[in-house]
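The chain that follows stands alone, in the form predicted alone, written as structure tokens.
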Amino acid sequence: MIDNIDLSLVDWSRAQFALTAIYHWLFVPLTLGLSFILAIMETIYVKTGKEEWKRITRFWMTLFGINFAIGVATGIILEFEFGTNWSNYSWFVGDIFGAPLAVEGILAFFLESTFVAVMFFGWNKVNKKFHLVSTWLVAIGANLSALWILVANAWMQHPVGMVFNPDTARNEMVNFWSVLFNEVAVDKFLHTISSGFLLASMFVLGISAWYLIRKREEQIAKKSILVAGVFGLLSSLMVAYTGDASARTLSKVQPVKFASMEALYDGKSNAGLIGFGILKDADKKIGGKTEKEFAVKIQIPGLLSVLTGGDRNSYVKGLSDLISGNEKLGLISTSEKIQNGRYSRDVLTTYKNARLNNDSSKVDSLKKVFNDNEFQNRYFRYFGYASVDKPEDVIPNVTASFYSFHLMVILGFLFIIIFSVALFLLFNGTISKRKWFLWIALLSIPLPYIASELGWLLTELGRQPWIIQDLMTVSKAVSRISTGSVITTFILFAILFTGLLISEVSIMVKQIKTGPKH
């Protein structure tokens, strides 16, 4: 493990990874959702034989292709950063993190890239049904890529299915299925892809609204709104459902993150769900950190207890319970976790020294300790706490967590309303006359992007200081490289990604203005 790490190196490494991830995620969700919208549109074309649906499909396929190419480029850079900037993390996780990424590369990426060529260039070279199958396989491949990446990320949030090998100081996978069907992974995958479906639907709806505003391609626009409206409404309802399931899972496996996103300091029964709130500094502190309280809040009494525990009497743990401990709930304090983590680290250090000194008897006895279930459950599960200086250091930024979560939820309900109104106006034949709604739909295109980025902001900021929950802090995961090199690449990536984004937007705008080909 690293001692006396340069904190500026940690901060710049985090900034570089955040920069790459934010830009990458501007392209990915549109790919996830638009691929299925294309498959649905082409299915209608094959079933009906109407050339108009072929024209619609090819138009949206062009926009998909522009976005797809840039998304792949940023994703490759993101994966390389694990080796360049986070080599200690990559070592510590062993094959657990690498296996899902390898499967993603071998299975999903090749499935995607093989059939994407047929999808784009095979219109007049293969028969309709084979081309349709290729389009569906591209959609499935794109979302399989997301599955394996999200499985890897979910393991960082809730590490399961592994055992620590003291000989190599690495975690090793012992149950692939536990990793794959990790409850965090299931929730994260369903929530993420449904949010991608929602984003793509809003993208199609907004651009189609622009055509109606300009009185161009009205039939194509209305047919696109039909597909996007139905797909988007179903997806937005799925986002709400899976978001609720994710929050319940977080309350069990990442309770500090859950309490932070609710700004809940004092645990309680009959806890209310905050619908809207404005935070301010409180007079109280946890350790050296100032608590937050509500200057204004709107809440539904008892609903948080119902959602997390099933009834109003369920106790929802607050940050004070989690930091100071609560004997009635069987919660140990963070101070005790720090002691247990340091003990497990000392055992590992003693084991490594015994191996270096060829003290076989001590090696054998300490290896038995590592294999003992009580040691694993009581001490090693808190291994990462050995790197925590003060109990309050495990509290993430409450303000950022709270606002990210609640703004995301507010936007989620707004999307349900927008898609519902779009379908209502479409079916009663007045959507072309409702310019106010068409402008709302057009101007709403950025909102799902904001909601999606807020979701990742909550996911990553909400688990700080951990890169692997309870097992490794971010400060211990960074590579031993010069801060200057990270700053240099940060600047280069910022320029490159901004240039790619500007290029993508300008090409898309030009293509949209040109419109579908006749």
The other form holds:
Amino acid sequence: MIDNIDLSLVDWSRAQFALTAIYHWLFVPLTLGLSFILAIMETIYVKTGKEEWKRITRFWMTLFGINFAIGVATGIILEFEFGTNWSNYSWFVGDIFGAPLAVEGILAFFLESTFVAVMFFGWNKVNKKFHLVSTWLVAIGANLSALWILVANAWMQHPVGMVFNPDTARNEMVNFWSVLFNEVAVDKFLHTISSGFLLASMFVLGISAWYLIRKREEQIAKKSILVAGVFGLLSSLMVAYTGDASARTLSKVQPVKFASMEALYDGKSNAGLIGFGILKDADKKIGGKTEKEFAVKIQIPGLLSVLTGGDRNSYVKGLSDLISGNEKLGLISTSEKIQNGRYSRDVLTTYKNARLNNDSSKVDSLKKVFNDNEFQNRYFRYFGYASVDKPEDVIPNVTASFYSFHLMVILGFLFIIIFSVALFLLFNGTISKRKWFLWIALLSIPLPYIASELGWLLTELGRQPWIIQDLMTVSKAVSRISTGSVITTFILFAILFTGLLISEVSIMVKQIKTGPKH
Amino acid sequence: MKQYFSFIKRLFHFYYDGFRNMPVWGRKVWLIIIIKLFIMFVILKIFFFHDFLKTNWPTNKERTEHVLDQLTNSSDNHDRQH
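Alternate state requested, the form predicted together with its partner chain (shown: the form predicted alone):
Every chain and every other molecule in the complex is listed next, the one we just looked at coming first.
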């Protein structure tokens, strides 16, 4: 244990968590999406009775099984890290995190593990309809499992439905439904699962394209492209729609992140949406931090105002408004939030000391302060600001936020085009001859993975320095352990996960080369 | 009761046959799963991932005091641009 926090400890702990989460997320979205594609394919088999659809389903089920098995339990490592590296955070979040994760564990275990066995072992042993129901339940169960972890993450972005108990130093859930239907959670869940559907569709499209390039399994490949094309196009439209809803919610609940991802420093009406831009350092500064400006940009005038506020005259808040405050908009400055946060910390310190000294009258009077709505809404909601030194410290890395967001959006539009072209070529019967498109489809397999990881980078980097928005900073959350042990486990994880990834890819490539069984 | 045992027996055979007739890729991924779980729960959990609060403070009261100290300590205001 070390007494004063070492900055490299925070950085290494963050790097370790990021590494684990990024690797974990390489496996999850394919499971989420491919499970539904399997369910659709098997439904066609049961409806039509054509054996070819059974072969198609079983082939993709093999690839699903490999991904599922390699990825299973990699998320548990994140829970290890919560207890070891992020103990202050884990304690502070109390049952807010525990309840959704417990539901996730139970759902994942009973729904997935039971029905996954029927999916793989049940062919020709249970009747067709029961098998089909099992496949659908695996798909629904996998996606419901994701719901709970996303609810927990959404709470960190927008903490609601809880009250802080100063006696236990923990947040206690007072309204489960507020936590579950947190507007960030709803957007996040729909956006995340639809991005998983899209990713799996691109996976199926790309591998089917490879069969067509090699002039193998033509009928199976074309039928797979039909399912992947339709499902992928619908999913990519849903990703765009839910992404827009997510951004609108962000502009309300995490306006600093929103302004950062648009690199918007000066708020304005009739704000344009940046379609493409390259950032450079500007001459201006916010506090001690250099602003960014566009070296090149293509923007659609007024669209950002329309998307966030419904009309062109709607005012979009910039980072300057959010840091310096804006009386007209009713925005208080970050300096005032820091003062309010420090006041709430002082109250908590006095309460803690009064309790230690058994000063019951002081404890009672301070408890009344804690339970007062004015204190909660004006001061304690900014508790985390107590550990912020300078107002500009609440601005995340604008460059990383801007590029991760815009690259993700550009890729999102590219996916709509790819699925549309795939369906067009399939329906006019020329897809096998269009080698250029088949290669594009094959080489596009990694792109949804990149887009999905960029989305998470934006989510997590864009809300820095917070681990829980406005309530706890990352450096307050970290355990005071030795940096050396974090570096050791970082290296171990890098080796373990890389090994798992190589195993998955090699087993999968072998199965793809073998192809569907006759 | 007889029906219950018959169900258990059928369930056992369902899994037994499933594992016995597993294709080569299935055996490979099961081997990977076992190795992975061993590394996670036997090596990582036991040697590297102790519960920090439970290990250092035996009671909830002490853990609470520690976290309160951390939350109210103003000496490590190190939040900055990341």
